[in-house]
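One chain follows as structure tokens, the form predicted on its own.
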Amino acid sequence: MSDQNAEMSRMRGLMLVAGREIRVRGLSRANVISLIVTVVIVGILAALPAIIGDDGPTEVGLAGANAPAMEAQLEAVGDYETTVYDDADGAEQAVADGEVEAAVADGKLYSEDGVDAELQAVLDSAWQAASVEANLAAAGLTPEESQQALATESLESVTLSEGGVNSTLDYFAGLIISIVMFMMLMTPVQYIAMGVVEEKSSRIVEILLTSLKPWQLLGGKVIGLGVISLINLVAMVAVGLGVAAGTGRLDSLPDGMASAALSSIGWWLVAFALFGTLAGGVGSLVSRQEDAGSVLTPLIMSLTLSYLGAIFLLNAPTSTFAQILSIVPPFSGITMPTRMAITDVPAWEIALALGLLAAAAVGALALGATLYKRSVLYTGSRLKLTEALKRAA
């Protein structure tokens, strides 16, 4: 029974520290204003594809026996400008030269980097309607022949280059996730480190440690700021998906975009555990706010490189570099959910990336807790990492 009481007491201390962080940081004017501004930015980015709208009619190339019938179908739909070519090679070359966005010839859909879901559906529908018309003209009107004439296959999509983003909507979808993940990791990580330095420089930590353990102080700070950031992240995801639904773009989002946005919360939790505990650990190495930047530089650089890597893979999500970057921690915390939003990622890559990131987070928890425990009471000049690890617990 005493062991149970001791465990409850330890958890109570942890939750007290976490509750204090939530009240002080979460309800502060700065956090509320930051949340409002960020949510507005996310909402604007989510609505941007609808705000931009179309830049005129979509140019489509046609070739083959069904070209005249498809041209009539697309003219009936409207907002499509068609060009008929002599053969499939001419239509394919027009796509490669940028004369048309896509071309349909002999049952194949040619595009440079793929087409969005809306254009795919329109061209597929026009192709099938043209095929039906051609088949019925060539066949009789008996039930058996009509049924055979109505049997058509969907277009086979042929992309002329690999690794590109399918549409502007894909790009914005990945961009929003990468920006949100970067901001929601960068801000709390700095808060954790600055909070540790503030408590250490004011000597408050010495008073707190008379009734709390070092792991309770660090853990409570990470949990408290984690809860605040998680609430902010959930709000941003909800606003992003809500605006997409309100503007009629939710159904047009890239395949898996909604699930990727929701799964980004899980990726954030693991990445935050990694960066957050390391921030608390390295923050305890210094005693002045002016020195905090120097110990935070490696973490800030890692986050920045992760964000830049996510921006890179927006244009080449299937490249070898993008695959490696989205699997190797700590970069995978931002790059993998971004990549998942814009392209199909093999399940084994996702599992491997998550496993490696979780393992890195466990190692970061151990390292951060050790640094904090051994250096939080140290005062004076900046304590080197190797010196902190050598100090007695």
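Positions refer to the first chain, counted from 1. Since the structure is predicted, the reported quantities are computational estimates derived from the model, not experimental observations. Definition used throughout: the rigid core is the maximal C-alpha set that superposes within 1.5 Å between two forms. What changes on going to the form predicted together with its partner chain:
- Once the rigid core is used as the reference frame, the Cα position of residue 111 differs between the two forms by 2 Å or more.
- Remark: with the core as the superposition reference, the CA shift of residue 93 between the two forms reaches 2 Å or more.
- Taking 2 Å as the criterion, residue 266 does not count as shifted between the two forms: its C-alpha moves by less than this amount when the rigid core is aligned.
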Contents of the next structure:
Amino acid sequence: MSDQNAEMSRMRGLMLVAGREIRVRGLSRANVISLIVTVVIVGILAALPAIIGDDGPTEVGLAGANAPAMEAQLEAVGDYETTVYDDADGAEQAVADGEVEAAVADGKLYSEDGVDAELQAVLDSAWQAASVEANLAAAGLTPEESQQALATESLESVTLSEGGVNSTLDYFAGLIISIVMFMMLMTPVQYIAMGVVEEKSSRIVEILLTSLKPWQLLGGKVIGLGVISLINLVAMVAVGLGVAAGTGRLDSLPDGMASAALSSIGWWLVAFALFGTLAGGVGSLVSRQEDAGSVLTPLIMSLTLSYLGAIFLLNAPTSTFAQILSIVPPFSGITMPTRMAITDVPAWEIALALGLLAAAAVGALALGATLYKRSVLYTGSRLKLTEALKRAA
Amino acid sequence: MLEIKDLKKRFGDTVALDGVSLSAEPGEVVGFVGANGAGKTTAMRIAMGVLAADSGEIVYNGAPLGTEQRRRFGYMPSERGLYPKMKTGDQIAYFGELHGMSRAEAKRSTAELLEQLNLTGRIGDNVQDLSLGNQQRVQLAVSLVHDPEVLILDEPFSGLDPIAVDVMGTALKERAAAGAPVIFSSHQLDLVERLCDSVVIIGAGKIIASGSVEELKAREVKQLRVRVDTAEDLTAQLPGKVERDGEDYLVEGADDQEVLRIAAAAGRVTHFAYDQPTIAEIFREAVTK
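So the form predicted on its own is up there; where is the form predicted together with its partner chain?
Below is the whole assembly, all chains and molecules, this chain first.
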């Protein structure tokens, strides 16, 4: 058989294994249902701003001497609909009847059970402006003169620290990236280990290894589950962006969101190579499904710590700890894309983190494949890591 | 022709194989017999490349066996294994593809095998929903789907009902008739005797006897069984060591022609033959030696 044919059959073996994983796991009822549920949730979340934003302007009732002035003030702010009542009692009754959310009359703010900070601030400042206007009028100024006296310019914002949190939206972008990265690593990593144990416990691995090399079997599994995860992710992103575009909210996404999402896929690929092959390697140490949890614990712990690290980082993105956390593998797989979404990261730090993560992934590939090769045919009680490494292939 | 040459394998301090050699010609069915732990499974695993030998080699048609050729072998391990949550038809076809068949070929071959094994109705069922006997049939289909050049089967008959045993036996004979060397291990020695052209007996990692079934039986022959239609007691007249076994005389260490002459003189000889041991007796003899 020629080298080319041998090469082809090697790739074919790898792809057959990956294809089986995609067909059997990807089309399994559990995966299809969880994908549908996730997509529906993502769709609802994406539609939420539109639904909440559509409840129209806030209705405010006004009464008393300052009512016309306040009406003018609130109209200038916009997004408030005002109704003027004859007296304070009428305004109070309107609040009680639910006709208006709040009412201002004779220096009192009526509401059912308090108002939110934003409405309070708007009404306060409108009331003050109206009162000042009334006082100035009482002091003998014409309306034009009082308007001139009241004319002010709003504050201009100047940020001194670079790399601070860009905005609340960036915070949420980072939060979503960290959650999705965590889920996208956790689920396939467990499936890989379970799949390896399934083949071992059902002894089918012995037949498989007569026509496949261990690396094809492990590699095919990692690739197959990676493809399933990517398909799930693409479905989520497509539905999320689709709904956002459909409801006309696409423009309100943060500027860097698209590029952050794209670079996250790159980070995910490297991190998945690391965790996926390690999961296959440690999975081969046990022969029974019940024992899979114990060997997976270190991997699940590091994934959970990476996620918690990302949450910490979201709240203190410029701290030294966050900086270190986002560079050291394997944590950088989740923490760095999160940090990149929320703040500007120097290029050298990104390069260093990626280089270290890639090096760790190569090491994990070697370790995972070695563990797998040496222990996949061993049945019985759980193999210790050191025993597995000492075993001959 | 498949040759297993001088295999040696140790697991830690345990010697599993100590110079095991056996061979199977095209069309030959070889029975591999031995007590539990004698080394059958280890030898077969090494032949299938699942385990590496410490020394020795596997030669196929005159050249060391390579991975590509091995993919055209059919193997059934002693520890049965199937994907429990995969459909029967998909599973068999998947193994066909792993053995180098195209998707269409694998599907066609799967349909044919399921027909032969009376499993056509279960093609879309998950393997875990089949009875144990039917799972065994699927296991056989997995080892036959790619029309293997060589069959190596570890305990293919264990756990089979009598009908499945017949199906399996016929399948082995068919493959052999098509020119495939077939090696299988079994504890059911009556089956070995019925199906095999030759038998290899292994004990504690060493081959203790091997040869065609006739050769082995002839080698162990000792007693001449004679039945004569007469009321007379011939014990004293017959030469050599004579014993009675019911109506029969069992004669050892005598000239058979002389025995025949004396017996014929006494009456009508209704039975005159050397007792042939069963493979089971040969096995017990060989193992306890």
